[in-house]
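Heads up, the chain below is alone and in the form predicted alone; it's given as structure tokens.
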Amino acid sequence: MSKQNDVIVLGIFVADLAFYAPRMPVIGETLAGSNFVSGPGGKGGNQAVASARAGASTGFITRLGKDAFGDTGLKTWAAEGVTPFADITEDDPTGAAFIFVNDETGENAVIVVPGAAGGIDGAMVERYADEIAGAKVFVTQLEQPVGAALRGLEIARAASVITVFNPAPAEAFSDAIFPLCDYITPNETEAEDLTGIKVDNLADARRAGDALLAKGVGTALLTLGETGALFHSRDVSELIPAAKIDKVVDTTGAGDAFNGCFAAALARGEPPLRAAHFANIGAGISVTRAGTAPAMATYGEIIAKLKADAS
């Protein structure tokens, strides 16, 4: 029997191919970009490569195909130290994402294609049951199929494992997906699809979290970009200013390096509010990198830059 991981994390690898220009081309045009990556990407995959750069023993449930893009998965996690729960099939080819980064403000437009993690479903996730009730806390998010996020949360939520639902990309769910989530982490665009309110400012950030914490949601955890995050309970409302850094190079992972530190934090024992500082840190540094996965900060980075802001 395999390790006991103190996160679990259940979403997509794909194969993330960024190209970064002054904007998108039109339809027609040719342009010429500044700069291309390519490394290992996916939600999930980078949820779990930031849990686990962050101080947590992760391990990562999801499906591969059999070709050079999964080799890059396996590899990429036998690096970070995450252990891989990956059905691996001859049948489908590991996903991809092609990711526009705007190269002087960061911003991105992505368009990702699944793959072989479509096929996720709620029997493959059942299979991994004892991983996710084994773990401190588990993690999903919307780029494989709704049922395998829902039938991963009521593992957990039935063995008293925290859950974590990161709501993206937007897509329909059913309601009986948030009284299984103790944290929800949408941002302004993914709080708006949620509630039909409309994250303009504060105020807004906070009526959405109302909303959230009306459909059953333990705490709304809004991320808010430049802004920072608002961490909303049925107790605290807080925001959290986003991190003081010199130069946004792409926000591509900003998102998965927040909730992968989350996790870790919470899965430390870290008060929960404390844990959003803390990934809050973590996202901020993420965006000072190019890539997704690879941009993720360790946890000596994050716990020198909180000494050093509040110094």
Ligand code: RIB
The other form holds:
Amino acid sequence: MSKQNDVIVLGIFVADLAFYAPRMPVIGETLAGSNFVSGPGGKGGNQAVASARAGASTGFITRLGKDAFGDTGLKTWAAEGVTPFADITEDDPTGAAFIFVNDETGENAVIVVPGAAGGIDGAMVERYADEIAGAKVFVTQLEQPVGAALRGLEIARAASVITVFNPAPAEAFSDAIFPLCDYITPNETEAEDLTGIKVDNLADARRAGDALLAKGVGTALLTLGETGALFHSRDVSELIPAAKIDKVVDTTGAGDAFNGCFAAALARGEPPLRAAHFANIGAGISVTRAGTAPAMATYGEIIAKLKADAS
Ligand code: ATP
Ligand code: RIB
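For comparison with the form predicted alone, provide the form predicted in complex with alpha-D-ribofuranose.
And the full complex, kicking off with our chain again.
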């Protein structure tokens, strides 16, 4: 019998192909870049690695092609100690993401093609119901079809598993999802998409948080980039300032770092606000490194930085 994981992530795995340049080329133009990094990616895959590095026993439900990119996923999880619950198909290739990284600011733009993981559906999630129901925390996003996310959240909720829903990328979904979320973790643009409130400052973020609470979520946890994160529940609304870092290298996957670290801390039994502080530091460390999954911080690194920033 396989060991039960404390955190189960449902999502996509793709190969990230990141190109560093001073700006995006315009149509018809070829531009010389300054760096290229390829490696494991996909929001779900990144969150699973972040959770495992942050100390939680982690399983990942996904779908891969039988190809070199799929092998990268399997090798990554073996190295990181993530338990794969991966359906492997010969019908579709593993997906890939084109990532532009501004080599001055670390900001990014992404095109993601989910490939085989685009075939994850409710019936597939159902087959992993025992793994979800036996976890402490369940995490999902919106890169795979929304019906699969919904089914995972329903299974988790029915089993009283803590649910973390990262509504990324911004995709339409049924209002039935909100009450299934113990935590919803949009960034500023996703929060605007979900609430119609443009998030330009803390007051806006709090109004967007209120709107999400009114839709039925337990707690809204808005990630605010270099500003940090807003933990907004019915009892407490606290801005968690971003980690103090020297240089932003690559912000791609910062949201994934946050979600994975948050889930790991919740699974360890940390109080939610403390778990959010831990996640905020884990995400801050990730932006100082190139790549997505490879940039995730370890438990020891996060604890050391939490202490350093507090002193
Ligand atoms: P991505 O889509 O690139 O994964 P995102 O837009 O989902 O990112 P952000 O809100 O930009 O997520 O960032 C997530 C978290 O990462 C923030 O809440 C913060 O904790 C951390 N972070 C991001 N940028 C910085 C920064 N410049 N300095 C310190 N921490 C940062
Ligand atoms: O959140 C970052 C991720 O989004 C990248 O790893 C890329 O694969 C896209 O899915």
